[in-house]
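One chain comes next, on its own, written as structure tokens: the form predicted alone.
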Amino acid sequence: MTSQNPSSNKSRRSFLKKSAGAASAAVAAPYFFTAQTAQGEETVSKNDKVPIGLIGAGGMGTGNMRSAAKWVDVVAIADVDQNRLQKANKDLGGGKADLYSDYREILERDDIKALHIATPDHWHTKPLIEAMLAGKDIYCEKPLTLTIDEGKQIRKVQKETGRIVQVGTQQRSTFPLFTKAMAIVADGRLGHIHKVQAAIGGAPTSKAIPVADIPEGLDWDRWLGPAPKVDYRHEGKATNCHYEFRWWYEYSGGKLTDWGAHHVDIANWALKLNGQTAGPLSIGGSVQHPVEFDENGYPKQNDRYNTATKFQFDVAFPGGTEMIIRDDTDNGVMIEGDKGRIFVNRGKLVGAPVDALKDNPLPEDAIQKVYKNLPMVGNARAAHWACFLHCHKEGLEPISDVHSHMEMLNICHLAGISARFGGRTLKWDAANEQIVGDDQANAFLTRKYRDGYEIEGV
């Protein structure tokens, strides 16, 4: 790829090799959060805003710029669509971000010090690998990974550089719902937690989709990129490509990691902050997909989409609790325990527990513990990136660290494991991350990347 901009003479492996030994220094960045402006209304001026490089112009990408725009100044931006670029260009730089069609050529900026990654989900491992061995902090979107393996490498990685990567779960920034939900439960209001349900909807199907023309602008081979080599379909709204790439296996976990990623989230969060810290035991349950999956758990259409549509997941902890993950019911998260039980959504949170708060409120400082006593500014995907941004300059860790992040997505890919293989129940080794005695759910736990798009610096 070449940028519309003169590239550096670097290398880019020898700059990521250079970079890795580099990559636990200390950042200096503006710092413009403090316990004293914890509302964070008041904009700054420009020269004290994080330049900032965006990879993956698409609507999240530029939804999170505007969330962050009175803190963040976008210098960089790259996409493989040159319309996207464009088009983000014009909303969030003035026209006056560098663009580029390769987003290894920010990596080797040296006055970029954060990104944001908002590609599509099989795109999130590698850039975000590379861009922590390069040396930079990262605001990575959810999903974090296609696969439990590349969960296990950006851990690694993570731990080797120190480097700060919040999650885009930013439900746990939502601070009058989820974030006192989960106040709630670590001040023993529940009790003991014996179940979790996790109601995350349900998925689209699709009629076959035919092959198309690639559209002017799209670089189709680069936006496959690790993924295998396919034609580009689209009808409608229906494709292969941008929005919809969550609808197919090859690029996605479809709804079991799309709203998974924030449901489950919560639902494990409680169970950690009730002192249930030991990972599950095994998954199973029911399932549909609008396609037949053959007896190695792949598709046997490949004009449509795949990912299940119906399904309801049991997953087994130690000591009797139980988790449910499921398409219907009221999308939400419901937590109960043997004192009472609370539901909570992004728009409400209801429950017993939560009316006798009216007679016996939480401790002053009940939520900000939960919070791990970071600033809280504003609220929901503002207060996220503020929370990143601070934890940036500081060198903390965020509230959506990596790693509590891969505990609750392995259980969401187990239960996209199950899913390929009708639901059957798969058993779960935590400690050494492995399905027992199942070779052909375990062949999911990992993917082959294309040839031209392994991961640089490992």
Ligand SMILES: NC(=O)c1ccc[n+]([C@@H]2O[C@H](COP(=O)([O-])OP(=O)(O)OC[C@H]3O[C@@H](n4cnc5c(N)ncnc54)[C@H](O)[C@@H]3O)[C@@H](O)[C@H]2O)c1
Given for the second form:
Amino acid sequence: MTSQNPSSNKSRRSFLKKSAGAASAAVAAPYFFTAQTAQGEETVSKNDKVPIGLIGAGGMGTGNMRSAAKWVDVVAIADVDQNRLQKANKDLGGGKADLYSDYREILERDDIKALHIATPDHWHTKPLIEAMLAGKDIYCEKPLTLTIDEGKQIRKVQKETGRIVQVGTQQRSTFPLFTKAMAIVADGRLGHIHKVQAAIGGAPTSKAIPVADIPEGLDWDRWLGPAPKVDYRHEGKATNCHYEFRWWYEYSGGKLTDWGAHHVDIANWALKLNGQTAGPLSIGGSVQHPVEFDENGYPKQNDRYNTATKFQFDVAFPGGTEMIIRDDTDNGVMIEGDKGRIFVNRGKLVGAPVDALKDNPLPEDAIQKVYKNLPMVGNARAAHWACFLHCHKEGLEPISDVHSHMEMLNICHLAGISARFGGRTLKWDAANEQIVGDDQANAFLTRKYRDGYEIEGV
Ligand SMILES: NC(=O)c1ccc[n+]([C@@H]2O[C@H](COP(=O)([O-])OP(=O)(O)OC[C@H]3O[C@@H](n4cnc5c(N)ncnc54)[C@H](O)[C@@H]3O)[C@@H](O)[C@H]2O)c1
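Shown: the form predicted alone; wanted: the form predicted together with the ligand:
The complete assembly is shown below, putting the previous chain first.
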């Protein structure tokens, strides 16, 4: 990518360069986590902060902005819920941000070059594509899409516009755990990898959730956006709106994309580092849903959560390599090779090849190399933001790039399509991104956007 940002200014450039230099020095230490955390504490002066437009001011949007607070100024916020808009402005902008109910007004502003999109999953592809077309660089929350065809559109527009897109899969910037695990893989410590396993937990169930009055301040029609028009439902914690949207196929892929976007990403990254370039060939397994599905793959009830509660999918790759995606066992990723296996999650990285590092450490630059030599500043969320800001500034491809995200998200989406048909095995033509000989399943490669909410400019 060669995008140049017109908002470049010298001081921001020097801040990020300085961070990069310090990070390289930190990487030279055998266990550099402490050094990086210290570096991540660095603050920049108010004038050097990157102006950010936030689209979707819920739990993650505001949380992410707090993680990046040392380096960014949230100057504009868009949300379809006035309550969230006001609260986020108080929390993030000190009450000074410009507030919008329609994110497109932020896209029109020339003074804002970088955006954070943290809307619900069904509202990612449209603003992301429109933002790229408007010349913005974007840190967009995972999963970028609900369908495989949306992924094709995003890749196409990203290639055409050259915009910088970081996906919110911050596990890639979790240096002492996931990134280190990838360095172990890349250094050949596991030998040939023949099996990876992503344990991601199952979705919750709900009772029937009654239709409820739309809360004051919430524009329910715009919250639904491209999704089908339905009633607002709410009782206690259960709803088809804020946060709980994850448990409805209309707005998400359930755990298969919510956590799949994290752990399948790591599992797939390991395969790529190990030379597995082609595939997958097929996917199928067993699945349980909280509601019955009709023969066309649609839930028969519309008043309760409908995403998969229990599942085990087997993803076959050329050469006999397999990936398992399951709801049970310890949440995390198991990577098995002919020389040993490791397990990694957000709390630990374990296995004989990890123990062996005491006597035979990784090369000093091993982690930096899998991190594409990008600056390693802080850890996890903060580091992921530092990575985005650096790439925004320098016109580089971030660590969670669109291409690798789509490649692994195709697997998550195929699991979701298989799930709608009881876990039926789908044969996948990866080159043409088509399911072979299964029209019912292929119908879910795309989704119809509701009138008035089509993607603009394509
Ligand atoms: N990377 C991670 O670890 C991580 C963790 C949690 C959530 N997420 C992702 O972040 C996203 C948001 O999740 P959340 O838990 O914050 O959800 P949330 O429901 O708390 O927040 C979403 C916000 O977007 C707003 N919104 C909806 N449509 C909008 C539109 N058209 N324009 C502007 N705002 C709109 C909603 O009103 C809400 O305030 C999801 O995609 C989720 O997968 C990522």
